[in-house]
Amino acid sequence: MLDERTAEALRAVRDEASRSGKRASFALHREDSHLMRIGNSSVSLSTSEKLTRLDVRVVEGRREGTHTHVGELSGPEQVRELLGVAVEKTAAAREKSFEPLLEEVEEPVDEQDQFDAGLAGLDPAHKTTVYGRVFETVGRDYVYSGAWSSGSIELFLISTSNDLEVYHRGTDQQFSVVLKHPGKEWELRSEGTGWRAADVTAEQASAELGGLTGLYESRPGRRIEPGSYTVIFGPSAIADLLQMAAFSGFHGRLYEEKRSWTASSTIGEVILGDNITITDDPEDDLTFRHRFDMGGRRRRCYPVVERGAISGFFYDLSTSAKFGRRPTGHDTRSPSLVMACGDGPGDPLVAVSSRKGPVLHVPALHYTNMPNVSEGTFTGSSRFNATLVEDGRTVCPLFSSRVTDDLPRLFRSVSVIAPEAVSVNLSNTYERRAPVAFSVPSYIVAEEVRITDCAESF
């Protein structure tokens, strides 16, 4: 819970600014983070940090200024000084071609339903124990690496637009362990996520890695020729594809500036397969729920694509002000994208049992990029856990293969979608803590996917 002393200091200065005619917002971000890295089967880094940031923003006509303070707040006097700095920056700023919008809380929100005290105070010794159990269970003959980020965040936002306020407190974790064969060089990876301490277990990671080591140990890897293939994409790969599609196709600024692959399309137009439905849903428990954005907008389920047709684009405050659009609640570093499940069989091997020729099973994509955003062209390598499937059976490991295709074409080629959803963590641990998790089907099957290169090794 946000301490009342800090909250009262922010409210007091907000009220003073409002009475004096200033237009200002105060956004508090507090995090308690721990990161452990594993290298060469031992702990290579274990670090923690507690940070408080206050972003003060002032809007005056077509000018705006922002000042960020890092550190705890001593009281209203300090907040008043920080507001003064933001006011000075605003006066010195160059006028924009449009009048910026000020943050405005639409309705009060106090959400703490994804906060777990056990995860917030997770002992680093617990992490070493979990990793140790994985090493012992799967085998000490391999070399292990990985990372485990965990922690909590608090968000608090008020502005001079009104006297409403929003507050969020939550916990999150992102776990990974990579197994590498010391001689054959192949790598396997297991990932975990969740907002409860119990969401990541050694048993789950051991089962995933152990289920593949037998195949990789007993069967040589195979190189395929470049061409078009039926591909089973796993949840990690789907989440990456969804993230790239959302950024390059449905970001309001790219769309308005005609730089997105949807630039020539309109609301209601069918651009993807009729089995593709995508929403941004902060009520989905497989995501890290944030029911408001840092523009103060109340976030609810927001349709993006419905049965292949465009339903909406993401408009943050800046884009909305510049292009005269209504903000959609997307001033957030924590989107909750959800791809709807389908009616395919639970087992992906059953879904491709009738396919003739080789089928690629690509659980995850690595080294992803978008060489042409306006065409929706993406590229990524299979690298981890990839296998070759023939006649509905997994026959051997797959050498590192590169997928280079267009997102709209790929999402039109999806023939089967799994009936169950899983959570995939896409958080960036290099900036301020902002947990991101998507809810995606456990697999999809896409036809005629372009494989542009396949290495002769893993």
Contents of the next structure:
Amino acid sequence: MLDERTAEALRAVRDEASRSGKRASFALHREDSHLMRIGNSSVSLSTSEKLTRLDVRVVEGRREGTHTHVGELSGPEQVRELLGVAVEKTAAAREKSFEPLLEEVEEPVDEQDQFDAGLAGLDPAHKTTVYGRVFETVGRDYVYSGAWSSGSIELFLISTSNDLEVYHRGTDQQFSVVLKHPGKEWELRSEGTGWRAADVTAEQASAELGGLTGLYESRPGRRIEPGSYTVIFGPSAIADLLQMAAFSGFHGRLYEEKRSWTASSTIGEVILGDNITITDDPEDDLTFRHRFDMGGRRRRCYPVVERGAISGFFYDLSTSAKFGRRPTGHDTRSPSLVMACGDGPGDPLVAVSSRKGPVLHVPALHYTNMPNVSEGTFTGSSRFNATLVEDGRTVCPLFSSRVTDDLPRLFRSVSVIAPEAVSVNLSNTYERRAPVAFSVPSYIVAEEVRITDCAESF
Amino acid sequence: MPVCDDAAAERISENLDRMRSRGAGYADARLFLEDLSENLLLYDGNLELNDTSDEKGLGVRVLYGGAWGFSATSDLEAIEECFDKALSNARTASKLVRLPIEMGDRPPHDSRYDSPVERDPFGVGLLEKLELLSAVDEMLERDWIERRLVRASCQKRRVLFRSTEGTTVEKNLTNVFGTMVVMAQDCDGQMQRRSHSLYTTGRGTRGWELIADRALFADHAPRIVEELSELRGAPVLKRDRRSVILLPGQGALQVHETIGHPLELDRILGYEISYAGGSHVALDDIGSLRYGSDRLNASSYGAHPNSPGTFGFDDDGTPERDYLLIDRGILVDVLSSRAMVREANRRAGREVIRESGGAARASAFYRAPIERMTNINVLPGDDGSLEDITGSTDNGVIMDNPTSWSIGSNREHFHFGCEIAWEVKGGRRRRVMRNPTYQGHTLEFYGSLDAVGDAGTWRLEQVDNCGKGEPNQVMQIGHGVPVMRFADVITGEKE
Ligand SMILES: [Zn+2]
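Alt. form predicted in complex with the partner chain, vs. the form predicted on its own above:
Entire complex below, previous chain first.
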């Protein structure tokens, strides 16, 4: 559990608020983070951050206000002061046309099953050793970059709605190493993720990079003509597409406000291929498991798309309050999206061996965005490890190629899905540490994907 | 009001000395005595965001054995520990260093910068702020408008910087941002949007009075309502090659993504490859690369008093500078910090960059400084007003405000979506077009710059959401841009 002194301070002020008829929630976030950055085959930054954040939210009738404090909590007096700030803001706020919902812990949760003391206390020297080993194994002539973020978080939530508490403690890490050829400019990448220290190894990264250097060294890159192609998307690209699809298609607010590409569809309607099933499953060990959200809801496996048909939208507290819906446990920065695997062969090259003409293998997409959310139109360019495949064989590296297509069309044109799932880390480190990993098939094959531009370079 | 708390400042100085005696080549500390922010959002008239935050803490950077170590803490009882952690991080990092980082020597100085402010936004009551936002919201209300968003955000920071060189900088920084958005469904049931963000003239003060200036903010409400109304029944912009005239709302993004980011020296040197990407610019290009037509003049300009890209001194303690990045189409300088300039010159084998561009900035006490944009501007040209430029355009579109941006990893190519376009035929602005997009390759695109508006078309757009670095940092910057016209650009999407 959370250290008793802090927990007691929060409980004491919560109880006082309750007694005086106030409605308030107290959400604590603590992180102990380390990040090592590699640039030009050197450590360019080694940084540690130890931070405590407290969000105090007050709801009074149709008014609300939130105050966040970043800094240590000295005791109940300080928590009382922060509550005072939120109370004052709320009193001066305007009434909404609907009643906001206050955080309410549905059932107590004390989860620490994805906490690894080895990762929490990982010595930064271990990171220099692993990177050094990768450089040695794959070759000192290349230029290496990368980042390795690791750390732990604690989450604790209580509110005046009841006296139940939820607590989460977990560790996570996100690793990347990028190899660039100093003259030919191509870039290869290997990524790692997990909640245990042992989840990232030099051997795995070296094997992934080393497996591609031969092809990239021996064949020049190729520019392709814009047009429609069969594309093998790798895990990082799939996770990106899944994240975009979920945000722009299944977020309750966008749907209710007719801004999503699902706006004209209803629950039960088939909008994607019948081989597509997507859930938000906090029980999946390839994701970072958060069994409660910061609205206090218990998170369980939540179906989003079942065999192509819409089965649910994500409702957070504020959308639920505005549109009179039930919150679904999605006031979380750590969703656990899972795309179901299929029955394709294990090797993506086998899956496309009978195709006529070139097939693009795009493991990752760079800088994706959506020019038209209503249509689900997305755009992004290939980067890292992209190759051209012919007759089931990888023939050469692929220059930076832009994919501009529609998400619903793409997920209706998936012809093969890998049988095995992999974990892809999508955490960012903006503001507070919030680990995110999705479980996705190791590849999918999509037909007639629109390539709209191709550069003469990587 | 003195910016610093004397006891904490004293402890920082003692610890900086301690770092020196333990072998650090250089160290600095940024003590955030106060970092306040406020976010207010009226969403369909409902106050959906009524959030404030306060942050306080220390960030320490230590250079040891040619490597950086950084540590931050929100616990000001743990200052010594924070310094020790930064040193130990640097020691570990120094075990894997190819090209040791050097800061060089700089004479110490004792300086101070205060953003010019008439009304401290944190001294203005919530009621008054909401009154202003509500008045704008009322102007946006129509029965056919489905979504209205009116947002204000304010920031205020008191920072004390100290380095082992003996430099002390005190900074008081204030920013105010504002945005309004309206949305409605078009004839195809797709949601269209039109927005306006609070901009500045580059002159004057930057407190609450900025957003209260009707000409910069509220007066634009009727215009965006009118333009959204036209968008609803407008035809979709079809694929064609034509001239593209960018208004400052879109020109700012174009400059941000394809001049600002690729000219960050850390990207050029390869320090962002694993995340944000590299740059199509090489060190040897500085001084000779033709980046655009003769009409293209771009600068990093630190002297606009009321821009979020103006901060007096960067987080190396270097004074912000005014200098050209692109001179009549030729790349002449880049965005840089002290350590990167030394490395660039060593790697180039000659002096490609004379001095630091004063661009080392960190977004919070818990982030280490990296190369960031300041005010990255395109200078006004001689091609007159928007009407003059439109008048000399045979087949083109005028575009404004981004909806989507996707850029190649070396910033060599891009694809942008905009909120609105106006067709231009035979020198006349005709109908509104919806779902406009355009794409291009950076050097070819700027090479086709064939008209640059005069100072009357120039305005400073505020940016409050530029993301970069690992750990990620969101930074506030400015872009002063005139109206610009580019020839023969791919616009619209294939059917
Ligand atoms: Zn940016």
